[in-house]
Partner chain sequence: MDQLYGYSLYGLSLLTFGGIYAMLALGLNIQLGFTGLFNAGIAGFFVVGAYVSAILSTAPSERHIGGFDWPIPFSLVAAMVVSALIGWAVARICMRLRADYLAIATLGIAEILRLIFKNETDLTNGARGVSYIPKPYESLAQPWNHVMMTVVVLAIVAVLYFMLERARKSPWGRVMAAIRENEDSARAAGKNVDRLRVQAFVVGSAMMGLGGGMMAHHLKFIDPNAADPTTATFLVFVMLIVGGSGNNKGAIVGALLMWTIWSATEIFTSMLPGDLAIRSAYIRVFLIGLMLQIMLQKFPQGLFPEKRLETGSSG
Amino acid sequence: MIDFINFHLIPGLVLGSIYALGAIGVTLTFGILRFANFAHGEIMTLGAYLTLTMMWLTGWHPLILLPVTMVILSLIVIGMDQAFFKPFRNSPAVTVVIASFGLMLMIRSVTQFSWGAQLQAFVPGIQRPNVFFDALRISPKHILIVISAMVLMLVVHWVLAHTRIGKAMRAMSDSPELARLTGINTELVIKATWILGACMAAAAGVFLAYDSHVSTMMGFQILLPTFAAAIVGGIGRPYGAMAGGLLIGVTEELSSYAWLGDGPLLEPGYKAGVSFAIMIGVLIWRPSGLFRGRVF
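Which structure does this chain take on its own in the form predicted alone, if you write just that chain?
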């Protein structure tokens, strides 16, 4: 039982927290701007590399540098919106999706050219886990990642529920036309959406890199499970994205536990398929997702 907690449940909570943060940005973009942003994974990667560069310059801990990364990445993402997405505001959704796919490839190329394609690490070597009750082993970085992720999710909840811009974002998600008629500054809402999504993407990228390593493909590798988390939770529902991310992250890790016999139920290489199996099952049972999101 203790091996189940040490090697499957705790890593599942860590991975689920990262998926949840990434899925918040995906679901906000989909719910408010009405398109799937395939560049979101590369934005996560860019956040990790920006943090790595600042670590080289300052020697500070990546979580201390995370707020600075959020600010820088937010400015970059707003610039991307003005250059690549604003001209297509009134275009069909498929046009904007193709633009985001092209932007994804551009960001990846810039990242590889600027930092190289080799693996990097925030913290060299292997950290020793803390031991509790002589058996429970929890890595300090896992504690920091889960606690930080939960704090950020609470911040998202506060912004959406208790601020004017958050209420305007919810109104625009329900009906952009009605939001304009009621005098809501939709361009300001769009900028706020990109900023909030960029901040969560920065956190997801930094946490993922802190947990493993920095790679130019790291964001792309978790992009599809992140999309699955957003769909499972319900498109346009940030709280659903949080729940969907945790559900998929935990289930992926638990799928490799020895539930039957001595070997893993599924080999670790099949984990990516688990998220899509969950997504298909949820969509068959409830097409709008767990939190009754949009159905197109």
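Just so it is clear, the structure is predicted and the values come from calculations on it, not from any experiment. Take the two forms, superpose them, and find the largest set of C-alpha atoms that agree within 1.5 Å; that set is the rigid core. Numbering follows the first chain given and starts at 1. What changes on going to the form predicted in complex with the partner chain:
- Once the cores line up, the CA of I280 ends up 2 angstroms or more apart between the two forms.
Moving on from the form predicted alone, please list the structure of the form predicted in complex with the partner chain.
For this one, just the chain is written down, with no partner chains and no other molecules.
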């Protein structure tokens, strides 16, 4: 039983927190700009590499550098929006999604060109876990990741619930026509959406790199689980994205627990398929997701 908590539940929570942060950006873009942004994974990767570069320059802890990364990444993402997404504000979703494919390839090749394909680590060496009650093993970095993620999610909640711009974002997600009629500055709301999404993507990228390592494909590798988290939670529902992320992360790790007999329930080779299967199931039976998001 303690193995279950140590090796399946806790890693699932850590992974889930990372998915959740990524999914917040996906779900906001999906809800407000109305397209699935395939470049979101590469934005997370870029966040990790920016932090890594600053660590080389300053030698500071990645979590201290995270706010700086968020600012830089937000500026980059707003630039991308102006260059590659703004021309398509009134185009069909298919066109914008294909544009985001193109952007994904471009960011990835720039990352590979600038930083090379070599694997990097934030902090070399390994961290032994703290042992509680003689059995419960939790690594300090996992505590840090989960707590930081929770704090960031609270910030997102506060922005959406209590600031003018946050309320405008929610209004636009619920009904763009109505929002426009009531005089909301849509371009401003779109900017705010990108900034919030970019900040959460930076955090997701940095936490993922902090937990494992930095590689040029890391963002793309968690893109589909992130989409799955956004859909499972309900599109345009940041709280849903958080819940969806945790659900997907925990389920992925639990799928290979020995629920029946000795062997893993699902061959670990298929672990990557778990999130897709959940997502497809939700799309079919409850397309609005757990939190009753929008269905387009």
